[in-house]
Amino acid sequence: MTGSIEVELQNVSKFYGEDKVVDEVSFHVNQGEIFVLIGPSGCGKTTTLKMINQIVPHTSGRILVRGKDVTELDTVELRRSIGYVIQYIGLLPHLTIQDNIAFVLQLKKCPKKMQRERAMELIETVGLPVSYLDRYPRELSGGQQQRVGVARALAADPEILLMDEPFGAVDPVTREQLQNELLRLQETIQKTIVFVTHDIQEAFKMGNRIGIMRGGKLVTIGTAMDIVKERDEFIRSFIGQGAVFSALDTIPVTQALLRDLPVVKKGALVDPADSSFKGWEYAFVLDDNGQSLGYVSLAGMEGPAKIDPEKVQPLPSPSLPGDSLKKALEEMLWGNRGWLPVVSGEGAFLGIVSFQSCASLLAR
C-alpha cells in the first residue's frame, strides 16, 4: 500500500484508574488498506479501535485522522464521518432495513429521495435484493443482517471503516461468504479499514498488514508472511503451527507464475531439440489472440513436426490472477496435477503455476 496515511496512532495509551489497558501503541493505516488488529481476549484491541472515533477517549498520546488530531475535531461529526460495524450489528428493530441503512443520512437531514436511492444502491452492493428494504431486521438471517450492517456503515460514503469482529457472530460458512464479499467490495470502494478479530485465519485473509497485541502492547506489525516467519515464542504460539497454510491465502498465484514457457502457435513446426523446449515435457499451443488451445506432449517426438490437432490436450481448469496460492495448491492436489494454467480475466494465457514454483517462492 502506498496511499497517504489516513489513520495514525502515536504512543497512545488508555488508563481506567490505575489499570493501563492500552500501552504506548503506535501504528498507521494507509489509504485503501485493511489493517487488522488481533490478539488474545483483553489485549486492548477493541479499546484501541474505539479510541480512533473517540467512543473511548484516549488518556495520552495522539490520534490523527486524515492528518487532524481527533481531540480538535467535533466528536459527533467525527463519528458520523467514520463507518462503524460491530459483531452484533446493532440494527434498530423497529425500523425497516431501508431506514436502518439510511440512519446516518437521516441524522444529516438528507432528502428522503436521496436516502431511498442510497439504500437501494447499497442493498445491492452487499448482495441483497432491493425488496429487502421494506423488511424488518427480525425477518432477515444473521448473515443478511450483517450485510445490512456493512451497508449502513457505507451509507454516508465514509473514507474510513472501523470493524469490530464484524463476522464473529455467524456460522463458519456465512462468515467465509461475508469475508469474500467484503474483499470483493473493497476492490471497488477502496476504503481504509481497521479490522479487529480474534481469528488468525481471518486476519491473514483480510489484512494487508496485521498488528498483534498482547497485554495492551503492540507486539509486531507485518504481512501474513512476515508474521509466520516471526521467531517470538508468544507470536508462534498464538498463530499456531498451521498458520503458514492460512498465510498462503494472502499470496496471489501470480507471484509463483512461470512465464518463460515453450509456447507455439497453432499449426507451427515444433522441434523438440530446440533449446526453448529443453527440460519441458509439454509445449503450450495458443491461437493468434493469445488464447490457449491446450498443450502437447513433447515425449516421443523424434524430430521437427507440425502440431497434430488431435494430439492437443485441453488445459485443466485455470486459475485467475486474483486467486490465492492456497487455492491453486488445493486445485493441484485435488486434481492430482503438478501444475495449473493461469489465464487473465479475458482468457489470455499468462503462464503456469507448479508445485515447484510455489516451493521456490516460499523458500525465498
Second form
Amino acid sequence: MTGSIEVELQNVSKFYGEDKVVDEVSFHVNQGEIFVLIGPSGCGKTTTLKMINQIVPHTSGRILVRGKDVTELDTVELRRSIGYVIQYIGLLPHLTIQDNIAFVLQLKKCPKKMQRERAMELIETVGLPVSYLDRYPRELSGGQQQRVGVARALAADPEILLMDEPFGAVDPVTREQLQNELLRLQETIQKTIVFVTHDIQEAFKMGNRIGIMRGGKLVTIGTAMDIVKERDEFIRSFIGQGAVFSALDTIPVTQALLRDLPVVKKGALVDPADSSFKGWEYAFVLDDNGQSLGYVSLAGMEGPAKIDPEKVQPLPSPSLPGDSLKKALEEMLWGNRGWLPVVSGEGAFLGIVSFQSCASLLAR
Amino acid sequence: MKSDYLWIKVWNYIVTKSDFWISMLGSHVKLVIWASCIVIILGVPIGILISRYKSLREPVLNVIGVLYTIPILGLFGFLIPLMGIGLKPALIALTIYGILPVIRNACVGIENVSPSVKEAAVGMGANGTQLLFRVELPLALPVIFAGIRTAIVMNFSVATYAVFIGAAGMGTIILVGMRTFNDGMLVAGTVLLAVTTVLLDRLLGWLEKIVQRKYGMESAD
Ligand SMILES: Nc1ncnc2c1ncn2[C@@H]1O[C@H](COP(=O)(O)OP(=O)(O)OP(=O)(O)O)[C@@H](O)[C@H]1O
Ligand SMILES: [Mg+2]
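Just the form predicted on its own so far, so send over the form predicted in complex with the partner chain.
Up next: the whole complex, starting with the chain shown before.
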C-alpha cells in the first residue's frame, strides 16, 4: 500500500461516565486501503468508527482526517465528506430509494437533476434495477437495503468510507456476493475504507490490514497472515480453527513461490551431479522462451546425458500468480500431489508452490 | 304519540330555522378552527422543545396536565374575572384543553424516531435544522397528527360550553332550547352537534390514514 495517510488515531480514548469503552487506540489508514476493525460484541468497534466522523466525540487523544485534527474541522462538513454505512442500515423510511441515496446531495443543496442522475448511476453500481429508485425502503429485502446503504455512502463521492458491519443482515451467500462486489468496486474507486465486522472470514477477505479489538483496546494490527501467526491466547481463540484457510485465501501464490529450481534447457546436456540438483528428484525442462515443457525425473541417471524427450512428463495444470494459496492448496489436495507449477498469464514458468513452501510461510 | 311528535318538531326546527343553526354552526366551527390553529402553532414547537431539553419535559407536561384536569366551568370561573366574556376567554379555554395532546404527541413522536435513522442522517452531515425538518418531523407526523385530531375533536365538544362565556356556537341552540322549553330546538341542537362531531372525527380519521400511509412505517399494507 502506497499513498498518504488519510485517517489516523493517536491514543484515542472514550469514556462513558466511568466506563472506558475505547482505550488508547492508535492506528492509521492509508489512501486506498481497507482497514478492518474486528472484535467481540461490545469491544468498542462502532464507537471507534463513530469518533472518526465525530458522531461520538472522543474523550482524549487525537484523530486526524487527511492530516487535520477533526476537532478543528467543521463537524457537518467533515461528515459530508465521509461516506458512512451504519450498523443497522438506517435508511430513511419516509423517503424513496432515490431520495435516500441522494440524501447527502440534498443536504448540500445540489440541483434535483444532479441528484437523480447520481442516484441512477449509483443504484446500478450496487447492482439494483433503476426502477427501484421510486420504491420505499420497506419494499426492499434486507440485502437490497444494504446495497442502498452502500450506494448512499458513495453519493457525494467521498474519499473516505466508514462501514459498520455493512453486510451484517444478510445470508452467507448474499454476503459473499456483496463482499465480492465491494472488492471489485474498490479496484476502481480506491477509497480509504474503515470496515467494521465481527466475522473473521470477512475481515481476512476484505482487509488489507486488520485490527483486533478487545475490551476497548486494539490488541494487534496486521495482515491476515500476521494475524494467523499470532501466538496470543485471546487472538488464537478469537480467530478460531479454520481461520488459517481464510487467511491463505487472501495470499497470492507468489508469496510461497519457490524460484530456485533445478531447470534444464531443452536439448542441453544434464549432469545429475550438478549442485543445483542437490536434494531434488526432478528437474524442470524449459524451452528457449522460458516456457516449461514439463519435468523429468533425475532418478536413475548415472552420469551426464541428454534429456530423452520421451521421459519428459507434462506439468499439472498450473496456478496463476494471482491465484490464492488456498486455491493452490486445494488443487494439490484434489490432484494428490505435493506441489503445483506457477505460470504467468503469458505462459512463462515462474516456479512452483508446495506444501512445504506454504508451511514455511506460516512458520516465518 | 309524544315521541313521534318530538321528531316532527325536531325536523321542523332543522328545516325552518336552518339560517340560525347554520350561523351557529359557523361560529362554532370558526371558534374551533381558531383554537386549533393556536393549539398547533403553540403545541408543536413546545413539544419539539421539550423533546430537545429533557429537563423541561416533566415540568411542562405536569403543568399542562393539571390545567387539563380543571373542570370546564371552573376554568370559566377563573377566566371571566380576568378577561370578561366573549371570544377571547373562549379561545383560551379551548387552547388549554386542546394543547395537551398536541404537546405530548409532538414530544413522544419525535422521541420515538428510530435512533439508527437519526444517526444515519447525522452521520451523513445533516445539521440540526435539517435533522428536524427532513427526518424527525416527517417521521413523527403520524403521531403528531393523531394528537391534533384528538385536540380538534375535543375542542369541538368543549366549544359547546363557550355559550356560558358569551361566545356563540352549537351550545347556544341547546341552551336557548333548554331555557325556552323548546324541546324541538333542544333535541335538534343535540342531534346536529352529535352528527357534526362524528363527521368531523371521520374526516380527520381519513386524513390521519393518508398521513400514516405516506409517512408511517407500520402501515405498509
Ligand atoms: N451511548 C452510550 N452510553 C454508554 N455506553 C455506551 C454507549 N454506546 C456504547 N456504549 C458501550 O460501549 C461499549 C462499546 O460499544 P460499541 O457499540 O462500540 O461496541 P461494538 O464493538 O460495536 O459491538 P457490536 O459488535 O455489538 O456492534 C459497549 O459496552 C456499550 O455498552
Ligand atoms: Mg457495533
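Positions refer to the first chain, counted from 1. Basically, rigid core = biggest C-alpha set you can superpose within 1.5 Å across the two forms. The model shown is predicted, which means the values in this text are computed figures rather than measured ones.
Original post:
For residue 254, is the C-alpha shift between these two forms 2 Å or more after core superposition?
Top reply: It does shift by 2 Å or more.
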